[in-house]
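This document starts with one chain, in the form predicted on its own, laid out as structure tokens.
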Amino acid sequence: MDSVLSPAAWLLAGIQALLFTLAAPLLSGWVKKVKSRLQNRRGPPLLQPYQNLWKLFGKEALVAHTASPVFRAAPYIVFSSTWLAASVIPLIATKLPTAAVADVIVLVGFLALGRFFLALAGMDVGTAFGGMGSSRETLIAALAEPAMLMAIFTLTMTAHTTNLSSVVDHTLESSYSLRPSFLFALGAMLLVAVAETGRIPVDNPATHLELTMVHEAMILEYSGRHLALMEWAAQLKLMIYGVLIANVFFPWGIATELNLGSLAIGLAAITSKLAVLGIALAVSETVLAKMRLFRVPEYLNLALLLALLGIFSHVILEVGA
């Protein structure tokens, strides 16, 4: 306990949160680069998201005359809540001071807070696109959050805790076995991650077509640093779900001891896992087409069904045995 609360541990926790924030645009650039290669295009440079953010931060933020203070404050609240959600997730190590608050309920609460103000900002100016995007986002969130909670609860029931760091430690300490509950939970989490991050086939972050856009419709009125914060928050959200899938379902390599060798292995492990997940996401977006909005509830109902099957299989096969 003393080593966890030492100044070095607090410094490492801050570095991990900073690394999470700085690496999020790189993951987004990696997905775009791989997707471009799969489509026989050269694509943008790997560091293009950093250049876009730098350019937006240097531009003036224009605000509509009909906007309220909620519209001006929303980018800061959305980015801060998303960053707080990222800071409680184990990235390269588990035994850190932030492990005490690394609870799945806290994580979902931070994400819900950011989504709430994002939807408010979309409706605040009074444009048709903003209201349309907010209503679509609320619909997707109402169906995706229960599926996400059920998928995580499948793992927390095995570890008997809702603390993410404890779940990761339990998975590492337990002998590896093929659990049907984990497979169902992983399938549900993958479907939810695609929907929550606004990726194909639920949404397309690369289009502004009014019939298909969801997230982009809510931030159409933003510019300058406000738009940069919104874009950065979206990249952070993609990073959050990638790290959740990589470290909760495949925690091998994450550091359980706060020494230089373990931390280096943890950094290399999460980098490799996120690279593989980025390739998988790029492949899925290349081979799949954008689905109709009215098919999204069926898609998310499938995620909820998989999560429920994960819980039932855990109760029947593991608790019942």
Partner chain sequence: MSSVLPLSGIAVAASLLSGGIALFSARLGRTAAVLSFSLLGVAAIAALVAGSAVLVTGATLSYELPLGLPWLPWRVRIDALSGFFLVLIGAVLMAVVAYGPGYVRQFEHGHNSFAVLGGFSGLFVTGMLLVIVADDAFFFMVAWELMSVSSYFLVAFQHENPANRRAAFLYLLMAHVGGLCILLSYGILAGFGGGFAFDLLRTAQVDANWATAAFVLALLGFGMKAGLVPLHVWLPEAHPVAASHISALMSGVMLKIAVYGFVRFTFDLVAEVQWSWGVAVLAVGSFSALLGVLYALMEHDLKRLLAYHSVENIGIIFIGLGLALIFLGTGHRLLGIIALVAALYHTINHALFKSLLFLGAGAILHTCHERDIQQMGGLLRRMPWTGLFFLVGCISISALPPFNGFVSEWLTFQAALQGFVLDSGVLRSLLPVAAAMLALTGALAVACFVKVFGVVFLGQARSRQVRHAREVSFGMRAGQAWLAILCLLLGVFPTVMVTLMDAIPRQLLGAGLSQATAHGWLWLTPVSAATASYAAPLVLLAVAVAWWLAAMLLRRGGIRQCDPWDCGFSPPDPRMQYTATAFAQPIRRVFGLLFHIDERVETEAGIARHRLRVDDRSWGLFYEPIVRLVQGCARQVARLQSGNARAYLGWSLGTLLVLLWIVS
Contents of the next structure:
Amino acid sequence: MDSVLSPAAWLLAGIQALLFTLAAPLLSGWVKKVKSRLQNRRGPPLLQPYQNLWKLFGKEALVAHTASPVFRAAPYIVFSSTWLAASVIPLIATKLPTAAVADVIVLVGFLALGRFFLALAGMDVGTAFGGMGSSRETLIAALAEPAMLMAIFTLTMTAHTTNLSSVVDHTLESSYSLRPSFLFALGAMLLVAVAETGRIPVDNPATHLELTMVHEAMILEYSGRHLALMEWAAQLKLMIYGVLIANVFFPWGIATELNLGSLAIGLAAITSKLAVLGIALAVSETVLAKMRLFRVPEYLNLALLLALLGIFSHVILEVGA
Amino acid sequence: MLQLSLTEQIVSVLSAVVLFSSFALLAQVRLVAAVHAFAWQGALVAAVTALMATVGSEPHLYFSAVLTLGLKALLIPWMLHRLIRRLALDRHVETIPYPALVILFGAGLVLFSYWVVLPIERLGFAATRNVIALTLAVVLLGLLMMVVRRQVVSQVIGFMSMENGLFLAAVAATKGMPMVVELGVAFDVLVAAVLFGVFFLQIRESIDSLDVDRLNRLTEAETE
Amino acid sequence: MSSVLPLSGIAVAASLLSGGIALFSARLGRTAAVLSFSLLGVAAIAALVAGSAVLVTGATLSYELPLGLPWLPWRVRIDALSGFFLVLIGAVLMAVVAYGPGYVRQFEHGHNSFAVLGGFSGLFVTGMLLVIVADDAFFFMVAWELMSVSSYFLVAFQHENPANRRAAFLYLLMAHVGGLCILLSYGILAGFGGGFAFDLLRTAQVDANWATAAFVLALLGFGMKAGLVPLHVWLPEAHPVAASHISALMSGVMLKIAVYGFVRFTFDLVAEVQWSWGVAVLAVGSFSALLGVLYALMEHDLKRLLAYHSVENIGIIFIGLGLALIFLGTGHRLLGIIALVAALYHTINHALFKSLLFLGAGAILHTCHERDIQQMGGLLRRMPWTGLFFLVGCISISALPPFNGFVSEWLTFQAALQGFVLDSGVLRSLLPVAAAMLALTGALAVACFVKVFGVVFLGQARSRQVRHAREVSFGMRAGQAWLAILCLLLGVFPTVMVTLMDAIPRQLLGAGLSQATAHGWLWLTPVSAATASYAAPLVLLAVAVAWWLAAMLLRRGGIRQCDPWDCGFSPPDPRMQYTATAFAQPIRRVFGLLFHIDERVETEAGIARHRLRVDDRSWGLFYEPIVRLVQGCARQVARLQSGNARAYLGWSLGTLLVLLWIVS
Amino acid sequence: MEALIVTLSTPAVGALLLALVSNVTAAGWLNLMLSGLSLGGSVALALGVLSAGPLTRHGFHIDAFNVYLVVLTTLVGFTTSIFSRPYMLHVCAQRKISQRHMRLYHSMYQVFMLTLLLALTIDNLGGLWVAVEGATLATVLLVSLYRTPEAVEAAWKYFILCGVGIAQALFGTVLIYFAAQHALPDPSQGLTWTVLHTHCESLHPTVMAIAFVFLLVGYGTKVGLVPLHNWLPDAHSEGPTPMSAVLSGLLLNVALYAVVRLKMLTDGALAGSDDPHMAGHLMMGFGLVSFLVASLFLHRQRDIKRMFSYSSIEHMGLMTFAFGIGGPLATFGALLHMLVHSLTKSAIFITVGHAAHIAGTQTIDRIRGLIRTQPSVGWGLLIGGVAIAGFPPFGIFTSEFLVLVATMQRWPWLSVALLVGLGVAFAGLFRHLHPMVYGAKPEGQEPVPANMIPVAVHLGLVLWLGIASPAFLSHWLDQATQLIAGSGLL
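Provide the structure of the form predicted together with its partner chain, given the form predicted on its own shown above.
To see the whole picture, the full complex is given below, headed by that same chain.
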């Protein structure tokens, strides 16, 4: 509880959250860029996402006359809940006071809250595609969420805490870091991350092909600043999963002391880790093709299986031993 | 060897004859003959009663004897006779399925009765024990008759012969029940007999026959 | 403190009187309804005050009533657990009192008089209150069955409807069987304790095997009432057909009374709990939670859907109770207490949000006369307040922060995550699996309520009467508002509630949960601050700030109304909307094994129709065999009554011979 | 003693008087008044016995066990006569029976009451037998009163089966007398129950065992124990409804009363033998079989009165079972059950009579929507059904609770059978009851003049007994328990 009372820590948490938000479009720009390169295209500039957002913010928002207040409120809720989720995750430094306010289960709760309103927004206007997107989104989420929680539980049970900051600290301090359970959990987490962020092979963020889209179907009716918020929230989500994987499974380099030097090291570390992850994602998206919707449950079952294996190997191999 | 007094011997013999008459009832297929056999059975019971009255100097038993004679040997047979004629059943011959088996079963019942009363030996009055066994057999045979006979009249005769067995038991084994009770019993039997008469007519009216197997409207078993 | 007993007495008397007054509705007209509901209001306030007084002081009060049998008088006792449930009843009853007068207006004309509805409502509330305060098994059973019977009459209320009759029959039958199981389980304890007073049961030295037998019977009995799978089948039949404020009471409160009974039995009356019981409860709870939500997803009758969600939430409560039993049975008292508090917290949460949702469904039914969600749509613009409150209910039941459902699920997760302290590897791996089931349930619940809210309140109206829906009266909205506010408060200030509930484990298990609130009202730290913490007020604040920031920054730029775009197709009409069936279709395919699906295309006069029926599998698996067995036995037995007098005489002769043979 | 004379002589005189009164309306009122007078007498008698202890004089014996049954009998007789008056007038107006038959009906009603009261109060086993047989004879003509083929058939079966049964009981009585001849100082008192009871240890055990078998089968036939019950549903369904009410509410009780009295003797005689609880075990067996079989039978009924007569078999089975268990708790429960079952069942039959009038038939499938047609009858039937199914706060729950508890203490595994039976019986009852009371009113169905006061009184009493058993009644029953089981509960 000591970190909670320190104003410096709060300040740092605020900065981290801001950084998180601002860096999110950069990450998706990076992935796009790498992907284009892999496909022998030049691709958009790295900062193109910022430009898109800026443009959208300046535009007039169109709202269908069949829409209800939920439609207009949803972007704000989706964005703010995703942003709150982001603020809980240690980005460049641990001992976050925000991680004490909301632990990892709350983080999942925030994401679920965002998804709830995103799906509602999809159904609000009463079009054919919106409902379809919501339906698919909730199916994928329903199957992905247990796998994700199980993967996280493997970590939290190892660290005996659900405070993400403490989990990272624990992994750093522990000498026994090459655990079979972590390996399985990482696998599960990677699969879930791909599904949850709507990337190939589960969903294709670049498509507007009616029958395959999931996320795009839900935000089909959005325009202007509403669309900008939704897009930004999606980019944030990608970033969240990236940072989660990067910092929870490979925490090395993150700042545990609140001094400028270690913070700089932390920033550099997370940047390079995310860059690597982005390349990995781009590679996998290039190599793989999108699945049919009803293959997705099998895919997520694999994630759940990995997560279960992780937790079993933890409670059987590591606790008992 | 049992030492029995003369009275006890006579009682035993008469009771045995009553038992025999029960078999006669069981086997008799002609209604009129069955009524006659029933009347004889009543007379025998009355005779035993009178005998007990003389031996035991129980004056109220004389009354019982007369009552039994009047009721069981005369009045009820007469009523049945009249009913049979009124219902035109004089020449009715009943078919009993497996008559030999029925008689065999009856014999089995007699054996069973002896077996049941066997433990009463300890009381040390062997004759009475035998009489109880005999009367028990008469009661069971009466019941058996009601089970195997389909004719309403034969059923009534079976019922009445059960009553005979009871009465014989009361008289022979215990020298008669208290007077009030016997009067009550006799009254009930009389009313029952009258009611039977009423029912014959009602049943005849409703199913146009006196075959109890056709009284089966109130069934709950599934009809295949 | 001395006023608690009189207050509870007032609560009982007022509810009884409310029923009595309703009987005169023929003469008094609308006055009777108003009077009756005001008396229920008195009962609600009295229960609330009495319950909170007991919780705050942690005292135990008892009293003996001059009723019952001479050597078995009815005993009353109010302790913290009773107090908690009194508060629960009072809170929901308040909403019903505000909501009821407006809702029952529709019964003023027509056959179904208010006399029956109000009369049995009063009795129903009386029964529930008495169950809570009963202190001996006999009185408990009387009150329990009073509750069952009066609610049965409430289910059968609109009995022109065959569905009501069927539901009422099924309900009463299962209530009866459940009641008998409970009676038997008390009987086992009483056999060892030497009497039926709860004090004697507490001190009974029960043999372990018999204790298990008693526990299994109690689980069956209370589980049947609570609606655990596969004993839940009455629930989706009975709750929807009752009047909506009664559904709220039944689903919101009566099921909780079953939880009360189970908690009272296992945590209070049975001296020694065994961890194996916990495993059974955990398994049953997990399956109930998962199957409940899956069946709910397939349902399109709004109230049936909510009823299946009750099954789900009862499952979640029992997951908590199962965890508590496992921890207590293995000697980890503190963790057991956390799990118990989590379960009880979820109990009150579910009471609040499920009542809220049922009241909302009732409001829709009241104005649209429609329960099929496939006929609804766009109601949010026609009934904004009801829609808002319903949304609160949806968020709460989906366990999303910062509302109350999330807090209790969070606590349950926290308890489940402490599984590493257990010695047995099997148990250690069981707990995370249960947690995963809980997570899956939660995610599916989100899916389901997206479906419900999306199809009912969003989009466009799918039928004429829905298009002409109007907002309901002030009282009906007030009832929903009260519950919605409570949902938010319990979500934002969990520490207050946990502090209040502290008296319960203190009394039942001899220790409190002081570390949970050790860091001030802001922080909920069930195990320790290092393990997990949650500051709900800060979360709410952060949401508000984030929203405000985003809204402030993005004020510029106008908004223009236009037709929906929909990829450039012509403006969609209501029939083009995604239906509830379509919404649930992917899930139906993924979990197809768990449903009994009857899907076919029928061609009639050249028109092809697609028919789809999705049913509960438990009917075919558990109930139909029993029905067939009873029918078969009855058919065999009926041969006894062949109609042949000679056969009857033969029976007599045979019986005589057999008996003589036996005695000789 | 005066009270006893009033109680007994009223029906005796009444029977003669009513045989002469040809005015149907007047006869109905007279019947009602006579029953009321008898009730008054019995209440006075009960007060006397309560204050002064058991009364044994002039061949009558009244103790705590039978005095409450006497009051119950006269009470149910009285309330049924209230119901019977308009009901039979209605039947008469429909020309189902003639005025002559009405005379028979009223006269036999009183004879029936007389025989029941006699059977309860008399101190002589022979007298008991005569009275029970008399009760059969008095009712047999009433069963066939409507003269339909079914009624005649039912009456015949009733007559022949009960006649055979009661003959077996007489054989048992003779055997007891026989045993008494060798045990009593004064053999001529060999049928006096009180004398026998004081000397029961010296009665020959084997004779008593055989005698008990005969008596159990004999009186058990009248109780309606399976498989001797076959007459019961027939007689109940075909006779006039007031008759069904008193048959089910009273006659069965009296027969069970006889069995229990004889069990007390048998238990005493067998106390020293190697199987001292033989009588109890036999009763438990019969009771349990009756209970379970009757509960299954309930599922297949098509006639409303038949259905409730099976319910009577079920409850009589439960009581027999409870008396068989013995011990204070079970006995108390059984005694209470006798009381509440009589009250409830007669109330139900009264309601059923009205229901059958409303629908014009007794067929369950054609009785529909009672609550809509005539709420008082519909609710009466429904609440009666709830009460008879054993739901609190009605008294049947209390007595079933006690019986169940006693079973759990002595025979834990049998309580499972009891619970299964209760569940099956409930399902059987309510699956038929539901469609009858609920639903829309059928075309052309009209309310009938119905007097629901007796039903309200009965159900009110049962409710009262369920909520609070009054102290005087508990003591009363407790004294009876002491008599039967040897020790009381209080």
